[in-house]
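Only one chain comes next, encoded as structure tokens, the form predicted on its own.
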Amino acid sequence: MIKVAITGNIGSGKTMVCRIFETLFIPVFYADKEAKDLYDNPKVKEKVIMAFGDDVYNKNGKINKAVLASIVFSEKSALKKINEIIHPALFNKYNNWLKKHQNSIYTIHEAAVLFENHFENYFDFIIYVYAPQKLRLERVIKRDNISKEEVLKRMNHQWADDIKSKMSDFVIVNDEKSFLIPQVLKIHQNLLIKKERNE
């Protein structure tokens, strides 16, 4: 089974690509998603509360996302530990994961900081969602609602747009221009024929 992940920048629109694949019956494995979740599991919430404080919980228990954000994207020493405590029960997940959908064409695992987490030699091939800053920076402010000096902070935390886009297989434009749809159905002829040479 081929291993693909989708990568792009904060507000690239990676999870809208991902729903256009769903609907190829291709399944998606949302890793920023799946990361949230963790939080709830006990054994990371001990390791993060020994790690940050007990502040970075409620009092319902949750995470609290914006006292966690405010921490890991001030500190590089902050996000580096957060994501020693995230990424090995991550990629179990992921690996069990796989394990359910091995009869798939092929797989998708969709993650925002892949290359920055030097994760790109776990997959066969990778696809870029490109889209501009300016577009990107509207799209987090709105859908976060948060400011823009809060989104740029978390910009500046992954690396950019060309750097990216030269180390992908793939790369998918979406600057509210382009179609979608055509440029997601050649990327999967592509996996299709790919796959029966690997046959």
Given for the second form:
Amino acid sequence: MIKVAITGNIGSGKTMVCRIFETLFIPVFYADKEAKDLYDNPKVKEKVIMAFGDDVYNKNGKINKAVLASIVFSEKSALKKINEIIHPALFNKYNNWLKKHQNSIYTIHEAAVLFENHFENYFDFIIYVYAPQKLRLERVIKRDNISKEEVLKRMNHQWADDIKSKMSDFVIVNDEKSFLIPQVLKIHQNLLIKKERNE
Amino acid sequence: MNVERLKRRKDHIIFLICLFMAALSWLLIKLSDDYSVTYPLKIEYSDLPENKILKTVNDSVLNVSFKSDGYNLLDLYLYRKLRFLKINLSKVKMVKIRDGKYEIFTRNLAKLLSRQLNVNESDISFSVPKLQFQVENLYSKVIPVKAKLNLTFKSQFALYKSIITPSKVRVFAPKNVLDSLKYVYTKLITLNELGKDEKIKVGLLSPGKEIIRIKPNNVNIVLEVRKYTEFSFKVPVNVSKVKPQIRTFPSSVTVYFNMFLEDYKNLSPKDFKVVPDVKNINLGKVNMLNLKVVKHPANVSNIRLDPVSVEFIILN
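Since we've got the form predicted on its own here, give me the form predicted together with its partner chain too.
In what comes next, the whole complex appears, and the chain from above leads the way.
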């Protein structure tokens, strides 16, 4: 089975691209959402508290995203530490998900940070969703209701668009000028051909 | 020489004083005489019964002749400017001739005029024995009042509510006119830079002053001014009525709107309905569909969508 990853910098519109693929009956693993859910997993929770203290969880036992983000985005070692806790559990979850969808034509793994974590070799094809930084900035401010400075801080932890584009097999431009669906359909057709050739 | 000239000047002065005294004596004697005069008076009717209106007047000018001494006539001429004869119809006996046509006997006006002219009633005579006019019956109904407003507001303020008291007034008018009236409007209220409530007493606009009466003819208006702010909801794009079936990307959009803080707590995304505009659109030939808001609460304004159009896939 072909394993495809969709990545793109914050606010690029990865999720919308994935929704279009889902309409074509392609299963999508939303890694960022799954990772967030993992913080409720007792084993993960224990490790996170061991590493960062009780404050990263609310009184009701839910992860305090603001506190965690402030730790992770201010210290590089903290980011490494959290990745070491989350990534193995996430891959475990992904592998189980793959087994469930082994009869699909291909599967998609959506993640904001892929190249930065050196996961590119795990996938057969990588689709990069590109949007100009100004547009991404506007989208995230509106979507997450956070300040421009906060968004820029998050953007600085991601690699530049041109590097990621070059490392990808397909690029989807989501600049609100180019149509998305024709680009997705073209990639879908390409992947179908590649699947046929492999068989 | 000088003594001669002074004597002649003194004679002149004495002559002039005597002449003035003689003229004054003549004037006083003449003013105490009685004179017969005729005045053309323009007739003005007033105080018709509430349900009647003057339609046509047959006699608009009445010649009044009377006898009076010169002093009274001089007073009338100089100070009282006798031009109009105001007839209060609530105080004069009106005689009905036939449907809508009435007359009043001019002899009944003699008493009124005798006071006005300061002459004896018996010394007054009129050019015609009676005055005729036509009245029209008025009908009435209660009609709502609408305020005519020309308001500007301070930034982020708007009119929340206007309360008119009384909200309805009784209008008297001929039947055909009354049937065409749906509202009575206030005079234009112009207020600038409003940032708080205002209370105003304002007159009502009569669509035809001659034939329409409004009671009361002014109302009180309270203008409630409130602060509004921009809110937004994520609302799904409703494609249930679109054939063939489609799916839009994104499947939900943000609806931005202005609203008063007071009203916001009762609102939810379900109060809005956003649909793609597929009228006269061949779905096979376009890549995007424009969106429109087909349902929204009445008390929101400045509605806008983000995005304003969506891509779509036709589902097989």
